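The data below hold one chain only, encoded as structure tokens and taken in the form predicted on its own.
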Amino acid sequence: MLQLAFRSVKERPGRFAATLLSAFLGAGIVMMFNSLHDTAAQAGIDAQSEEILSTTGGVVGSYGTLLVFFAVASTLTVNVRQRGDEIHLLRCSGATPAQIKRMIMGEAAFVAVIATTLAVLPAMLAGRLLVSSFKDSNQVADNVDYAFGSIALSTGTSITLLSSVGAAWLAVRRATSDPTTTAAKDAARARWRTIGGITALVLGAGAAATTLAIDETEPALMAPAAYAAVMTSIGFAVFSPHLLRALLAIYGRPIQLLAGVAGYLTVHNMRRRADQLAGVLMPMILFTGVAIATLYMQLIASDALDAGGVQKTADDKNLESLNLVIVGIIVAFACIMLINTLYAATSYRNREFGGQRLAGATPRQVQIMVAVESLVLTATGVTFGTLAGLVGILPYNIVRTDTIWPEQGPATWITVTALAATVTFLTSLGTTRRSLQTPAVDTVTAAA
């Protein structure tokens, strides 16, 4: 199994192109940041210098492997739900669960030992700017090297492969699971997703209570502030299946009456597969709900500095560049995370999109019907991801100003809104209109 492993890579590259691309960009991540370690870890370097390259690397290392466990988790959970029809003709064939499990896993492992490889150049480049921009900036001394060395190769690799690896093993448990105990196995799945997801939100809260109770001069006030964020992020995230379809029975009819037979598709779909779709609303959630209460917690900082006429010391300044690193790396990524989903989500129904030629939906209803899902996903990654973000930005708000609600704008909250709904209906509809510019007749057979 694993030489038919090592084979399907190598004959079919197109189908782990998304795969890839998110393996490649996680561990370019994770490595160019714990470079940052192995600078850290050379001897003369002062304290100053040593702090800010340690905190940043160990910061950021922690969110990109977050990150890159859930990238590769939702690019290899649709790659093998679109593998569906081939599983069940090795099943057929004699093969046993735990051999296409093998092979499975063993393609996982290829593509993060590839894509690994391919990241050391562009990693150690972007490290060696990453310092030089510290140095820039006077919070790293123009005497220290950058050192790319064992600690990023070792992190990079190691997180590259376990995830990729642990995530094919997920993915693929329930395609090979036996019909007749499938049904137990999805609810013992439910019951510790429903578990995680609550220990989330519980920790989310705990967090915020947590920045409530410390002083406000305190330099880390806003770490447990972030980590409530994110913690919120996730819990509304593994949710998600549940929120979109609460959501979809308050606002269903109406999108019905508004978009006529395209919204009745929607609203169709959308119920229907609400459990697919978490794996996108599940990065646009993150990628809202951190962007918007790290920014405007640096924003409310910085105004509460010059408010108080106080000139911002060498840590505000470490703390401002580590939180603009922060969310330009999580923007990146996640941006790039929910285009690799929506890409290979939305290229999996085509054989649904010819399916509905057939019965008589022309290919503007088919568009339109992309485009109110779009509307709807966003709708609801951003509004679960604006919760998410104020668990975390109020109480930091009330601590530093003793007011609950922030004074500054909504502009922020419209670039990052603006952003998220840019990729997902750019990504959708330019998916969509590719699918249909093959006939419909076609499309279904060779998709069957």
Contents of the next structure:
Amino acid sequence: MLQLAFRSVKERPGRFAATLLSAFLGAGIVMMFNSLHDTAAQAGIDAQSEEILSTTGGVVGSYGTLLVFFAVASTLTVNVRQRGDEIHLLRCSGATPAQIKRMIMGEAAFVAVIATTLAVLPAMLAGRLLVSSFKDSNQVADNVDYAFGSIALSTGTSITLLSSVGAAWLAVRRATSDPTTTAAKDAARARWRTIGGITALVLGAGAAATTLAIDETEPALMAPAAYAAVMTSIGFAVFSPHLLRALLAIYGRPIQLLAGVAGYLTVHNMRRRADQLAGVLMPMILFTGVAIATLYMQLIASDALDAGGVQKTADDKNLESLNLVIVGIIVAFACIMLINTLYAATSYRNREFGGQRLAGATPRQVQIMVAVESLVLTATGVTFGTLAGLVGILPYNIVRTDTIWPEQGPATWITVTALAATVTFLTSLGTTRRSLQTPAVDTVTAAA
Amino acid sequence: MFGRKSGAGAVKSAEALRLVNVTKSYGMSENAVKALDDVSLSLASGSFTAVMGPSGSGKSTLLQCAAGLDRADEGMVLVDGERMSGATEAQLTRFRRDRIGFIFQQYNLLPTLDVVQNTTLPLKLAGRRIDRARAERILGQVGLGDRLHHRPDTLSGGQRQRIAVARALVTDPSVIFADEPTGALDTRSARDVLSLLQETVRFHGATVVMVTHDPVAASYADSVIFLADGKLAGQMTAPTADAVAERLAHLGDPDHDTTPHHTDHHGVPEYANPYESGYRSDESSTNDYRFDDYSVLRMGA
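Please supply the coordinates for the form predicted together with the partner chain, as a counterpart to the form predicted on its own shown previously.
What follows is the whole complex; the chain from before opens it.
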């Protein structure tokens, strides 16, 4: 079965492109920030350089790693889930569930190892660039050498492997479950999901409380706050099918009135497919939550310095912009994961679109349906992403400024929301447009 | 009973479907395969026709071109006297959804909609008024009166195909195209669905064109059109399963001049068919036939 796994990766490399891309970017980011620990751990490094390196590695490394773990896992879940037909075929050819599990997980591990290997060099270069930027702004002594060592390698490999193989395991378990016991298993799975979601929300709340307890001068203050935003995002994402259904119960009628038959299809579709849509909502909530949290905290930190009357040196300003670049890298990663997942989820729907067209839907009606769906998804994702972001921002702001509501205007929030909406609409509609170019009959009969 | 607004075919022209010199090729210029080679035929309103032929004979292409799912390279298609036109897929879709009903082997129902919603979807998409009572009446007639709010995946294959029949009927189309409608069904459900199709024609004036490779299914039709190598290869009226299987088995034979077939059926539609007087083997379409469907044919019988 492992041999089959290698073969299937080798023969159809295109199908693994999305998986490989997420694992590659994830491994790269984790290794880049964790190599700062390797650099800090070198003998003979001065205390100030060591502090700034391990703080950055610790702050960004911690929530960054967590983000990478969930983002990679959610992308892979969407990818593996789409292989239902192939898994069914294998079962029909006599493969046992255990064999299929080994194959899919073997593939995931194989892709993760390749992705990590490929990511080593770019991560090294990016890490070196980061350290030299620190040197340029005089945060790190010029005699410090960049090091890429065991910490970067081990975290990069383990996070990528764990998230890939873990996601494959979860997805394949669903695909190979014995149909006769599905009802009981579904209930058990729902219970586990609820427990997982509640745990994430509790951890998020705990991290927010921790933030409140930390001294405002502590440089690592941002870490628990960002952690709170990530964990709350995960919690919301787990409950997103319920949240989506609740929202549809309220807005279902107005959507149908406004968007006509396309709205009618969207509402019915989303209600039934709420569980699958959670796979798309996860990266969207993560993106909005993490982007809003980290960007606002960075702004709050800068403004707090200004308010303190401290005259900023050129180095301070450099550090500020460097911090924004670091946050930007994380946000960009979350955004690419969102695009990746949306693309995978939409390109899988050829058959569904074909069915609608054969039932008499014009290509335009299908496009409108996808647009309405994107609108609902964006609204849901942004709403809960914003809430999750606030769970991180508010305690941070309270500690830094002694006020509850940050005074930084809504401009950043509007930008993040606009970006989420743009990315969602462009990716979904672009992918749908491509899918609509295949004759409807082919999409329905090809998989039959 | 199926609620046609007026008597069978009264508002429609007597000719439900006409194909004139329809040609369709696949592939690039050098290794292009002619799936349909200059096919002309005419089907009367209220007829039930089966289209048969071995794999690769062009029967699916015929259905797709006639139904506007694919565009013919040459020739024209008229549905209910109107020429099928449309430069874009949206225009073709609009033409289709007003005049044509579909039944597919794989049902092609939307899993997220229930039985009534699936049935009325073509009306909704076309922006037509939804007569719910009529839709429910049709569903009652196809035997799904007590399943109105079930979702397709909770129903059997036969029941799903009956939803598809109801959906095809609800728009009151000029022609209903059925592509292997019994291909995924067990013998009993297949019989039910075929009888249902027969009823829609006999009692309610619908026009049905069914592509199949099962001689038993074909025997439910009023007449059978045979295709070989993308060309019409004869017809048979009042078919029986045995006669159809026999004819199919010898479709490519070079010396096969006549096959016993019935012509005593009254009121059968006329075919603008070059082989009208009976089957004559075309010299050019000789032995290079692969009857990979053959065992299936016999098993079905």
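These figures come from a predicted structure and were not determined experimentally. We call the rigid core the largest set of C-alpha positions that still match within 1.5 Å between the two forms. Positions refer to the first chain, counted from 1.
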Problem - Rigid core fit then residue 296 CA moved by 2 Å or more between the two forms - result: yes
Handout entry: Is_shifted residue 201 between the two forms (CA, 2 Å cut-off, rigid core)
Key = yes
Problem - Rigid-core frame, C-alpha of residue 227, shift of 2 angstroms or more between the two forms - result: yes
